[in-house]
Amino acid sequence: MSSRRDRADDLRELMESEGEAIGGNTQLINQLTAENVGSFDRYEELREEARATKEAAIENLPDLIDRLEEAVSANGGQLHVAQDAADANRIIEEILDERGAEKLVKSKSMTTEELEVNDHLEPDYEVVETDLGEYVIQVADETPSHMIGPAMHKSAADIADLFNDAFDLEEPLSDDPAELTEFARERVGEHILDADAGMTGANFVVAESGSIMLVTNEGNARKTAVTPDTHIAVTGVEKVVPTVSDLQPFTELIARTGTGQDITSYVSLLSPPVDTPIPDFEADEFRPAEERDFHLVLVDNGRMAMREDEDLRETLYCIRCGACNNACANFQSLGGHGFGGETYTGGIGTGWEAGVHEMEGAGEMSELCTGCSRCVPKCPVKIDIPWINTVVQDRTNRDAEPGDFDFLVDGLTPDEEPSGLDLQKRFFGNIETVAKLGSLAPGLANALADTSLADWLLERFVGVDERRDLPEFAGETLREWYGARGPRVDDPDREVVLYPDLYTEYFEPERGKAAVRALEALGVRVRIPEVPESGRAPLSQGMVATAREQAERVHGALVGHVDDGRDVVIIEPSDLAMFRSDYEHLLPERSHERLAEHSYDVMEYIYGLLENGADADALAGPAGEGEGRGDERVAYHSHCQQRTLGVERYTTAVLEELGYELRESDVECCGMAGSFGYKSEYYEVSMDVGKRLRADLGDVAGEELVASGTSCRTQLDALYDRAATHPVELVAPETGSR
């Protein structure tokens, strides 16, 4: 309990100290990125090319490294392959010793952050960062908070205060960004002129030519590389690609996804040692280029093991654009310091930390991934980042030490997880069992849940924040209702299975009833069979074995219907995401494909029926009957996974066809994201994210408040203190009977 409270305190302090700057900067970049990518016709085509190039390069990595060594040597440089951080630092120090260097200037490089090069060298060498953000971080003695914006958590006023305190200035600096940039540029420039060696990273390394590609917006990297006579480039082995032509898709994508630019200010392709004369500023002359020295340090540090790891392997495709950081709603509130990690942070940071550092830090980071999946379409190389976070959670769960009483919990919970699993995860991962038990006596369960004792017990033992209202059990489940009612279409054009998701079945059967009425009004016969929970609940807790067992049961319950020609219609978007995306990791390929091909969002299915000639007049519109159905204006928040799947447009199309005046939210996520918003350590983060949704939608007086997802509706209920409606409830005709 105390660790949850400590975690909540730490996150609250970060939201207060860094949240405003991080939120403003990431959201601005998101806007720029969305505009740029939206007007770039080749985005998806280049993503495919980039993905294919990285897949092939990682597959053939040992051969590429051999070819690269030959090319670097032919150019006059030297290639070193460092097995770990200590090995890399030893190599770098030996190079500096041999050259008699005293001062090293560096351009931005996450790999050198991973190696902690500065900490290793600074006792014996003067090390100066030349990237503006890294320079700020170095002066502040902090760690980067963002993959490409290391000082993103600081405002201009913060930086002015920092410089005024750190330097003995005749006149204090103002918070004018131009003035601060000019000050830092002059300081850094003096160090570059005076340096004995320069260290850069490398965004990409070309095996055929030994060339390195540097992508920057400040120009400091090329100065660092060519001004001193010694150039050391340090980068991970995963950065190697076969040929120069392979760089094209990455050049087009990295700035668009990272900063919203067509291309960065500087794209440098060097084949070092470069053949330009060496400036000697003290002697006011140039020395011959032949005196240049180049060393390329390729770092393994766990990467070759990641290459053999089926689940972490995709991490090596990362091109470090930071788009997943910007897209993450929780990151927008907390920044990288909230996610933690020794070096890397945010979405893809979990995979990196698990691969190159310890699992402990990676496990804590993965807890902040809600699986909303909004980072997936933003990743230029199509990495399934939520799955990587899920895998890391699963491994962390399995590394936990069993407690004294775990044998009791093991016997009570029907999951496939080992002893030692956190009780909070076990509770949320087995929520179907809780729902089944509660629905046996819903009145009693609701009365018990509404007591302060229940609040205390749930918060004390499973970390459910008492500030959240628990959902109420319905007096009758959806299948009980349908079993008593039966189908109402005798001569159907189509027949479907309505998937009775957990919340629709036990807590909100009204939206299930509305789906049945809407489908029947369009001539569809509906069946509601007994089907287990999709596995979403355990998957969100990193309980992969349990989720797989659930997925297999769901497939077993539905595959016969699919074979008989029935489509599967789904109300809850997170379950649709399971069927279409997550089951790829949990079921055999053919089984996943069968379910994915025949599963539809309920509003997507209604849209399809209307497009194929069904009568829209059979549905309810703004003038439909029934309380609350007369509103013409709708404030709509679509589910994050619905948007990732690209099916949110069907809801807006149907509502607009029926005559509703619609406006939509534009935030990445509402912040609730299933169990995340119920957890006491993350409740305030969830509400902070929710505030952005509240600000985006604004005043909804006089409008129908509509959301597709259960968690979104729970969050909107809390934000507006009024109930939100599922879109299918707007279009379902009222029958006046069951």
Given for the second form:
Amino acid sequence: MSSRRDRADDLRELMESEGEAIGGNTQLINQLTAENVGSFDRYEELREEARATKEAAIENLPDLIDRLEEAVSANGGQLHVAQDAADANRIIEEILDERGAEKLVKSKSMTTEELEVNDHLEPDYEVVETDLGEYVIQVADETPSHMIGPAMHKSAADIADLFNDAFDLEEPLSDDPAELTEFARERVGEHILDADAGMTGANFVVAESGSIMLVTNEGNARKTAVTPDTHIAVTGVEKVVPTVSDLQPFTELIARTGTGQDITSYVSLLSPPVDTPIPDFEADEFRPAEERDFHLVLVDNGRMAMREDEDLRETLYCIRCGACNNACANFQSLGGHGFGGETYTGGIGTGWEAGVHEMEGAGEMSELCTGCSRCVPKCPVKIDIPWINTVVQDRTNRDAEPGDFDFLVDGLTPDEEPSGLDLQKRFFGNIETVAKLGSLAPGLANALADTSLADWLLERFVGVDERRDLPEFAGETLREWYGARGPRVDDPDREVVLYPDLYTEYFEPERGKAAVRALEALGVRVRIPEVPESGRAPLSQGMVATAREQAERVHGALVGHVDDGRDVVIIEPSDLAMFRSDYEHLLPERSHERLAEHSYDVMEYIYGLLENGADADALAGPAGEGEGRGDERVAYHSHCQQRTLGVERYTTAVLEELGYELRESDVECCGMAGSFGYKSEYYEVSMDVGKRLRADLGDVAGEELVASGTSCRTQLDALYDRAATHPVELVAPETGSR
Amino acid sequence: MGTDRVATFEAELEGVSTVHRTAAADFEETLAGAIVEPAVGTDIPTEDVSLADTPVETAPSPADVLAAETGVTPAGLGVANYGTITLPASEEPREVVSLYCTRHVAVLAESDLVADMPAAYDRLSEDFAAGTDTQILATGPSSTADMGELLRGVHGPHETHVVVVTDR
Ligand code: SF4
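Output the structure of the form predicted together with its partner chain; the preceding block shows the form predicted on its own.
Expanding to the full complex; the earlier chain stays at the top.
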């Protein structure tokens, strides 16, 4: 469909123009933050504290705002609560008018971007951004592309061109960053000296003392706050915390996750109006601090409603460190401008946009979330960012108008979704139905899928990219095979349920067979009951009601086994992630916990058996079974959700114990994540993301190419033009197969 | 204990900022090694330490501050495991002096050096409860990466020094 093509074109252009700068910068910061956080042993403890502080503060927000008002006026300042952007802009303008101000200097603040303060004031006032990145954006007349690096999409050469065009310079500037920094610093510095008012944001606001906290490296926020005699701080209501001591965990976290520094150059705690005398550079005298004027504008603009919204509330805990932007593979390719959003972008930007702006823009952004979850461990306040993206997608789906072909799909895929839902989403969300139909006559389905007619139909109606090979149906499903073969372990110590995920069941039963053989070799009796698809497919399309229904059916099919003492063993990491974490949102707490406690990644389970005394020699090693193991080399790509859950280490431990020589890639989501890479509008993005995996893993000649996830394997197959295997296939003995 | 703390503090600031240790009696001489003239500053409340007999102009005008190479101000606290100092404001133009000069020299009494951030926040909370209205936690010089490379000295100082008075 043409809108799909337009979207693909837009994204391609962005990757060409901004991709290189944004990619280099985000990946670098991402690496720095990973190293920093990895070597900071109090990370988890401080995250817990930070999370608890935010939860309590949002809960008690109205009370905190009352206390804050008292504290600010006791200090000699004034607190204003603005209902929406227009209200905030009116308040700000009144303050400037009252003070007779003409020139305003600003330090970086996302909240003022949200209000579009500059556009509002510029006809009547001179407004100058003092953060150098923000200044570049102001000169270029663009919007920020990243929460903490507004000009991150521009290279030094881009900035030099911009300045040379915008200013009438005697000598053109070179692309030397030092020269550019000096130039911008001087220009901006002069404005600060003769500004009438300074506007800052506030990273935190303290109810008890009326203090604000500003986190910066450049020092411009300090200058903006104390040089002019009027200071206006503009920030969201969600920034209020009760006491100064509550700021301690944030002081230690915000730079680590944001930039990879231990702490930024300046963390300013101010209870304005501050005591420091006012420098009057024109008269060359210091004026008394009593002449200072301070206004704190707290902006609601949808936030109080978000507070009442079960699913969006967590967004208010966000401290805007930008870590989720950097950790996101698609963001690394596209930058914030590709995600869209009026102000906020990438990662948590969806939640912010949905809360403070229109759902429409937020819906488009949330589609770029593949649900890979690599942002989750990076978030200093432990926000479940993928869930927020899913919720926003779901709400967007529900707002959609019914389309032309709905009658067709409604009949085929009776689900819980509204009739306006996009056909493409519906196709991927109901992939189990498609698979079941196909597997009735796999030969025919495969032959049909190979035709260009099928390609055309799929691309035309559901947006499956022609350039992707579709998986082939197996001649026999895993359960058909197992049903004919039967269990091979008598008198077992343990019994497990092997979860027949959709892909293993219909397309790749070999890895299921390998799992059976490996488990049996270690004395475990395996059952493979009929269990529905986990709900991952509809969840990844934002079809929450359908996903919930699936989750309930899965729970129903498995709970009896768990009650009888059987563990659930899972091959596909994204299904493990469903059971262990996503079901938290879909099932009653007890049901989720019971299933989560008894679900294991297949390699994790094997690891556990070996640790508990099972004989590793029963498994296959590099040179076949038992003895004579060589030093076979393996290039291993685990799976994002496995890494977020912290279970990928079991695969490496088992393979290494068996004698494989292993090397691993650790790039973020390789760009497939289920349906994402099949969608024609995102095909090129997924290939661009894949390139980083290719670069990270390098050549794999003479090595076994191994991946845990289906979608990763599909991507690797395309990138290397050879098939990747699942790790369990390396450890399963041949005996016992049919 | 105390000396360990200074060592940690120094180690944290290695390559970022210069730390000078001195006894109060040798303060003037040590300071002379840390400043570049013209220098401006504000009073140091640490006992037995004064700028009176140094080349530092202690009642500068705004133009003096802009023209100065070095600004000298007291530090409130040091946080050993971050190499951070806090800069409290007062009726004097400390904030302007510490921010506008190319080089900033902070004077810290060793007894005000605490081990870590929780300890620092215990003290900061008390200060704010008692009416302190500014504490800047400053760590090394100002910096930016906005033009494509990490650079020092943007709106704040390019270079920072901390003079630790070890017997105070
Ligand atoms: S959601 Fe978390 S990681 Fe993302 S910007 Fe907010 S605080 Fe940072």
